[in-house]
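The chain below stands alone and is given as structure tokens, in the form predicted on its own.
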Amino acid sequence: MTSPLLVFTTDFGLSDAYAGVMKGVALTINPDLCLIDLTHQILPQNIAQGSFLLGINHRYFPQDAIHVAVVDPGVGTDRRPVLLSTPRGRFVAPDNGLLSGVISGYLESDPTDSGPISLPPELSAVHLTNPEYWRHPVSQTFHGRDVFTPVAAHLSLGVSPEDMGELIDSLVYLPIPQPVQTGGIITGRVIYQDVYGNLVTNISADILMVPKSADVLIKGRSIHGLQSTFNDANGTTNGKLIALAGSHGYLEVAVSNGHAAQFLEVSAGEPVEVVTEPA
């Protein structure tokens, strides 16, 4: 039987050895694993960004994929290491809100407060308390190597989640910032910038059912109209500030063949307005 994919999402970056070491640990336990990086470029300790990217991207992987997600500023503290099982994959991660983006797809409404929430019936979770499936000795500062990755590798070999710890019925949830619509104005915010400097917002394409003549306002600048591509044939030239719905299904602000984050001098959290009706 072919081993499932093991998919890594971390804030470790690529200049240090952390990501590579986790892959070595995984392959030591199961040499037949296929390893894939979703990203190691989550901003350091940015749990909300990790939650957002994991939430919108995990659906592109096979349903039996195992995800190791590590954005863990509380490593070594009393935050729980957990395994979440869903219809769209299994997730080994710290219980610090990092899995909120995954969980949100199964909720009838998004909670407004941070904290533990009861899991919907489609999901199940285990508090990873059985050290038999960890790497020893366990470092108090690198659970990605010594707890999360070994657990995921043993899962790929067919070990039952129930053998790895205690069943739990709640996980920590961080509310995902939602845009607000008032009349003809949709107000959202920048969630993150991608490698090209494009500013990805939390305004989804489902909400963004607006005329192409809408205005997008960000940091005192007004972008008239929504483009279809980064180099739209409709008059877009190099260096022009544009707005469009990205491949991930969310509004983003970009500079054609440029770097919007540097051009605007903005970062995550910057307010963005979409004006669909004239004042």
The other form holds:
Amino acid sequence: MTSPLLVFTTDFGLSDAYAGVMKGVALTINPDLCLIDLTHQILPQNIAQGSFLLGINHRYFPQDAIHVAVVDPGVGTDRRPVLLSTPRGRFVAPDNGLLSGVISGYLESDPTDSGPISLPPELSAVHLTNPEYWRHPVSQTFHGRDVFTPVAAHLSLGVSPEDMGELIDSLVYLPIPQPVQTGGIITGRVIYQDVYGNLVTNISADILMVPKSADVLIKGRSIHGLQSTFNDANGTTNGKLIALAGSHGYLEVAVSNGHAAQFLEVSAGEPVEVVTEPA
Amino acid sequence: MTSPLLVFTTDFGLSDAYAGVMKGVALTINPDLCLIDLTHQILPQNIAQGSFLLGINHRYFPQDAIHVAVVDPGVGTDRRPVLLSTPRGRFVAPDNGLLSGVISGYLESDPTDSGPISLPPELSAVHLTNPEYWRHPVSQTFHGRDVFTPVAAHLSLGVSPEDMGELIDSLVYLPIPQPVQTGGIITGRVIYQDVYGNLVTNISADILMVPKSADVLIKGRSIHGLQSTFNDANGTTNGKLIALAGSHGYLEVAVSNGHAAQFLEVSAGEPVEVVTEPA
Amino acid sequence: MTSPLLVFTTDFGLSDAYAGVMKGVALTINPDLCLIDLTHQILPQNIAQGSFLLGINHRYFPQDAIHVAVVDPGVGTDRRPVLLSTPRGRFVAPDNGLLSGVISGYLESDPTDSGPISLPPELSAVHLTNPEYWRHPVSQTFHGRDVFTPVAAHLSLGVSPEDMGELIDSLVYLPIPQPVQTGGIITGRVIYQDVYGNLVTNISADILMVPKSADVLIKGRSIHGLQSTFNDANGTTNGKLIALAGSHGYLEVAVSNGHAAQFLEVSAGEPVEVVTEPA
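Moving from the form predicted on its own to the form predicted in complex with another copy of the chain:
Below: every chain and molecule of the assembly, starting with the one above.
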């Protein structure tokens, strides 16, 4: 029989035992679980980064996966613990915007302000108020261990969401910065830097948005045209600054066999312009 | 059928393949194992840190878990490989004090000197001398792969501890530094710094020991009163030095949305005083 | 029933979600998989290091393991995706030399030039050309997610290699630097530095090759004789530069309770000489 799947996305890092302890708690409740890490290396307390990575990457997991997502600077305050059910998985998380990237895929248009938004009809949510499914005593500082993981493990045993708290019809939403198009110029920004130093922007790599012949401008440099890979066929491109449609589905700026973030001395937030028509 | 559980706690890090290789060895002996990392990031050869983290965190795992614990600067010398059986799990480890944090929970009072201590009645131990349950050839430098993991995997198959070596009635104990109380002042120290920079002390967060109104002194600074969370409800506390009852069960010093270790320029060993009565 | 085993060896690191996403893709195809990391911390795009670690360490895994190996600077170019079947596991990887360490064990003599080599009779390989077993759309930059992992997951379901592409009889081979013996002197080099700073050389620790009384020369220093452990029995060796037969099966240079790479200021590539007869 297939094991139910829990997927962890947190900012706990791997230096401490926090990630391991959550797995111990999960297996104590349901010893048949399959436990997978999406990542524990969200930048500390960076809800926007967690929202971006979870929004893009939960689509690669089975639709019956239960995600435990914890980037939770407000742990112990009155921010709500919630469960969000979607056609592509269930998510146990603090209600602080961390699930915006997941919710975004179901919205017709992206809100521009932070705050509660009404859930679209494909989604349902529960405010987790029933302490029967928590670990006791509940600490004030580690709800990943004491609330979110126990709830997820009980879900995996078949407990229904309605038993875990009260149905709610809105969640806190943190808008995802959208690129702006003016004439032939799209202005976006770097939203993520990966371990290779590749700079992922918020500009969709959709060919209609960024044609292959576009110029990409970043920190005073101009890159002409999009490459399809990090290297050309004859491998002579070492150290060349390039732009390409990256695996996240967005425009990326990279250096072939190099580190674009260090080379350009930029990080998340840096403006990027795509010029699709010559000035 | 539920898979038997092996939990790894080592100082091997994740940069090398050492942790992965132990899992290969375990699955070669018992392919049905569930393998979980508590952490591989104990500071290199820091037995005291391993003892502290294992002592606190093994309690979150199922009681039938088999723990493989390896912080082993004496590998290849005559330090003994041992198996410790407790009501809260079995532990395969070098006999160098690494299991002190586990044993501590069963002692009536904590010894003050390092050395062998007699085991309390709830615990039993075996000196692992039977090479039938090891991997051969046994290297002189990697008993995690060649002795501890194979023994744990065979245990998971139902081999009895008595078949693996000789019953012993003492293990090496490394005293855990205890805070000292003099009048209204408790003097302890920082024993662990987590990835957020939070400073975990050896002063139990028990309300009888540290009342909420206490003053906490560290590196010339005084913190008045204990917070219950890292942030207050209105989120205006960024950068504030605070003290609180942390999730490990001990008093912690932290900076709201900041890094206390860097802010105070302190690390493990730093003295901390709690003043429960005004001077 | 025992779960089929997938083992990952990549240079993706753990800071991003790349490793986690591959696991999601694998479990979407076969939810019964057991997923293990050998390491995701191969140095970025360092095919030689990946080849070395995979060659040594795959032997510790069950013989029916399916390895997903991705160090792939040429992703998206015309380098071939391949499947290699061996008596000690199957390997899905780019055909760029990454499997040389695995192939090496079946060769009578090691080639000295890079390039295609004919496979020995124990091995068989397939050029993965059948897109039916890939994830679509296939990105140009992340074949670990879109090609290698889906192929491995389908293999675990019993799809035969022949259905996945065309049988081929050669693979790209990247020679593993071999030590040279001249009279009583063996000249090799450091090929790997582990997280402790231990320097692993390419000189086999076989006693016939390196007798215990040999002198080991590195960066102007001479080490007399081989130790059997990192520490001697009385623990007085802190900080001492030593040579020993390491757990990888090769001669290692280390500092007892210290960091040889920092102490000597050397890294991979550094020449090492073993003098087995006095000059």
